[in-house]
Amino acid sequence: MSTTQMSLEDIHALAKNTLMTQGCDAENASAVADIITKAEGDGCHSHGLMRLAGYAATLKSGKVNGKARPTITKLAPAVVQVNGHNGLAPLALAQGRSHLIDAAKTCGIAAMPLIGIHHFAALWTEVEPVAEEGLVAFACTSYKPAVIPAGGNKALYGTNPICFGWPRKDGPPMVFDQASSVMARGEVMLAAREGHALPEGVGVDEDGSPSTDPNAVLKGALLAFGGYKGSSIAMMVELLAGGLIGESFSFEAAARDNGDGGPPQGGEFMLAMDPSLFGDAAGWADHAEKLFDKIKEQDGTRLPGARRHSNRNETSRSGVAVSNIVLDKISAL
């Protein structure tokens, strides 16, 4: 596969004024823009420039409001909900963000949902700066059918991902963010780009037969990781995500979504806790430190998010190698 190597910088760049050609104003596309190089520095190419088109086609369709302002309300003392407004997260995420972190380090727990926004990115990208301000985090959000429930033969769930996030003392946040599904869509859209056979196991093809073409997999649907555990989890995330803030289940946010291949309407759920305030205010920081510490003991393990931040150092030195595909249907735009 051949490729252009570019800087942060320019990938920023390129991302924000994509989107404002598309419709975006400067915020919004700011916004968004961010949160592409964040993964594209980290690695995660599944969720870096291959999603500008997708972001483009919400815009173009007029299903999203590139130009959107979201509110803040303050339900209760420890509840803070951001409105996107129909607009695209990023922007309702980073102006949402020090509210949370205030109620989190007034309450010792604090909740955010987000409603009325447009989400298509990795979750890691938000929780690491919730738990950079010392607060562990959880996020999680649903999308559009895409995963069948434990004994089912029918996409119902989104891959309905999760995210967790720790601070420590010495050191950026243990973060881990992972699918409910055996494999994020992302990935199998990075296979089917790539031309990569998918593991077996990862999902069905529109008959419902296992298989591992990524593009037979897209049209089909995905298997919840774990088998019922990981399908329940997934049912965790469409009622916190969905029936516990007022927003859509991911088949609602499907039967109105019109199919231009952006993401649709719906919620996310954040919730932010204080360790200070949770009884070991001056210990829980070294005591989670020795659970890690076992962990890296055996040969073969590392923490969640250890690749990301390796990749992180290297690429704010050499840039990133972008697929010149991706960068085609960008120029295309």
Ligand code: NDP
The other form holds:
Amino acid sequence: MSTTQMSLEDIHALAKNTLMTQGCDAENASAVADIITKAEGDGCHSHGLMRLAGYAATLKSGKVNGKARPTITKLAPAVVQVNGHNGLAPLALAQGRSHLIDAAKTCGIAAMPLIGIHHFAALWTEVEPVAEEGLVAFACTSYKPAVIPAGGNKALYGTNPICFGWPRKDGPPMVFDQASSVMARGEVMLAAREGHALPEGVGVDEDGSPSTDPNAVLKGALLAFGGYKGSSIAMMVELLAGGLIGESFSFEAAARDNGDGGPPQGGEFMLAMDPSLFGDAAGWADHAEKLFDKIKEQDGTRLPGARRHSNRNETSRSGVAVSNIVLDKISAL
Ligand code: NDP
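Now that you have shown the form predicted alone, what about the form predicted in complex with this ligand?
Below: every chain and molecule of the assembly, starting with the one above.
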């Protein structure tokens, strides 16, 4: 794959300028560029610059308001609702974050339902900053139908990622972030772009037959990880990021989506907990380290997030090798 080496600053500028030429104002463009740059910096290319084409399509079609201003409403002392007013999710998340953190530090636990947003990103970019403030954090979001409920034959659930962050005294928080499908759709798109076959058991084609061809799976559907267990987690995400907060389920989001290739309008659910208010204020951090140490004692293990952090160390020094296919697509915008 031919690539161009870019600094994180150059990646941010490219993303921000491109979004501004496509209809975002500076504040929205900057918020999206922040999370695209984080994704590239941590080696999560499926949610980096590759996503600009989708953002551009959705701004061009008018589905998303690139100049939206989120509003924040306290629905209860520990429930902070953010309404994105049909904008992109990153600005809504960035503006809601301090309210969620304050509510969790006051009440011990707080939730942030986000409505009226268009979400197209990796969740760790949102959970990690909350965990860096010393809070245990959780987030999930739905999408458009891409995953078959266990035993069924038609996509119903989104790829519905869940993300969990745990703060640590020394070093970055432990954060895991995973789709409830066997593989995230972004990874399937990446395989299609790079011409790689998928492993067995990732998805089916339009006729419901198992396939390792990423293009066929993009037209067909993905399977939930772990069979019926992952399927129930995908259902839980639909309920938290849709049913609980007055937003759409994936199938409802798809029904009103214009198919422009960008993210549909939908919701997200975030939770934050202050570990100093759950009964072990003095001990919780060291106690968790004992678990992490026990995990790492075993050969072959690592903590989730370790790959990203090692990429982050590397790219902060030497930049990122960005695919020229992606850069050509951005130039064409
Ligand atoms: P992966 O399967 O690549 O990774 C899932 C998690 O497992 C990561 O936290 C990863 O950490 C960790 N992990 C991987 N290997 C190991 C290991 N050997 N030991 C311990 N931990 C490990 O992620 P997915 O493909 O499921 O999801 C990719 C991204 O797609 C996510 O960021 C998700 O938020 C995003 N997504 C977004 C959607 C949206 O609608 N906005 C929809 C679906 C997915 P590490 O990163 O360090 O490897």
